[in-house]
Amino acid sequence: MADVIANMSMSLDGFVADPQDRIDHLFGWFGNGDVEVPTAVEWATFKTSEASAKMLRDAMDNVGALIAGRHLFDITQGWGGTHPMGVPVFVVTHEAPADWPHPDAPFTFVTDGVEGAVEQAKKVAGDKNVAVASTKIAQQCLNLGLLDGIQVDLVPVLLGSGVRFFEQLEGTTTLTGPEVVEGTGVTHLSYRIKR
């Protein structure tokens, strides 16, 4: 069965975006190398170090669905109807957008909460993983015991303030590991949730 894995690029001081939701300082590693990693969309071919490229290829091969929150969906304008991972996307929202210009795109708007989104995403993902790409959704999944792993792409920058990867947690969570992959300008850390 699919594992539910939260993944974000994060500053050394724990932020995944600055106060204006900008990610410029955190996503530089996606373009700082020589190895091309194509995605499902033309505008998002990454050029990373070999170590980061291997990690990205493995992630793309092993993700079968993605869960995002409405805020991220709105900021990215729904990725133009195709997420770079090329998998079905489940958007947790209070209300589906009335003017979604890509009705045939593999996007499902889930209005019954995070648990419903995880259940639907797992069915679609099959044996592959479900990626969680939103901080609030990752926090809710962790609080509900729905998260199996956390992957952090740790970037050597201090933002000082902004959007934290994890806050508003309801208890202590113990992790295994980490598995470490050293890229150029980023350290990839993979943890499992101890049950």
The other form holds:
There are 2 protein chains.
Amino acid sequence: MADVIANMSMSLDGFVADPQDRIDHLFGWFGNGDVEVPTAVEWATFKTSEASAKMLRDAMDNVGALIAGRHLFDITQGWGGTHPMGVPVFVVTHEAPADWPHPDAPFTFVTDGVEGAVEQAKKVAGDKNVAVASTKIAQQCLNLGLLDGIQVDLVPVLLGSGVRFFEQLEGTTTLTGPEVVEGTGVTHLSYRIKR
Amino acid sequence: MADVIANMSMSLDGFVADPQDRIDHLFGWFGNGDVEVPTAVEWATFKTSEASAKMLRDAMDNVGALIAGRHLFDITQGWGGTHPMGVPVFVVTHEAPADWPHPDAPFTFVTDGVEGAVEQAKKVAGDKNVAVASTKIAQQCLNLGLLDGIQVDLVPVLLGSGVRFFEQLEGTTTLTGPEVVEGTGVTHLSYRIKR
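Since the structure above is the form predicted alone, I would like to see how the form predicted together with another copy of the chain looks, so please show that one next.
What follows is the entire complex, opening with the chain shown before.
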């Protein structure tokens, strides 16, 4: 069955974006190598170290659906209708956008909360994983016991302020792992939630 | 010359203690292995994995002085007069304790701030490193440009709340590394500050 895995690039001090939602300092590793990793879209071909490329290819092979929050959907303009992972996207929102210009794209607007999104995404993913791409959704999944794993792409920078990956968590969560992949300008750490 | 290195055991969500200053969830790796690492005190012999033991022995060989804040000094009761690292300790405080029961111990109470403590600790450490063991001191050292390295012993747990390693930082700090050592129940990440 599909695992639900939250994945973010994070600074050593725990931020996934600066206070203006910029990610320049955190996404450098997607372009600092010479191994090309094509994605589902023309506007995004990653160029990473071999180690990161292998990790990315594995991730793309194993992810069957993605859950995002409305904020991420809005700031990326819905990835133009195709997420780089090339999988169906479930957007958790209070209300579907009125003017979404890609009605045929594999985007589902889920208005009944995170649990509904996870349920729908798992169905679509089949035996592949569901990736959670927004911090608030990841936090809610954790608190609801819906998360199976956490992948942190840990970037050697201290941002000092911004949007935290982990906040509003209820109680202590024990993890196992991590599996470690040492990239260039990034350390990939893959944890499992211990139940 | 001595490098100034901040070192803490930290949860994946960035905490070095829970809201009650407890560290149970973070210090398990000091006792979860079968390789004994003696310290300078009888009450603390570490038992870790071989990988962590090697890291700890290297650290103890290379640290010549330690800087702590008054809070840490108080909650540890001044380590009974001997820090496990077996090195002179410089305690940053507004006022030296009136009733310190170990007047002959190698403890110096520094009342003229972090810069003074770093200067004195470096002199004593000679060509060895100065370890910074308190979050607030580490943060001040970072903001003052006095820090050369950061060692995070990253523990696979999310605490949800508590005392953060990194807070009150001014601006963005670029790091290099990390050197990674995979222990059991801990991932040792050693970074350098990029100047």
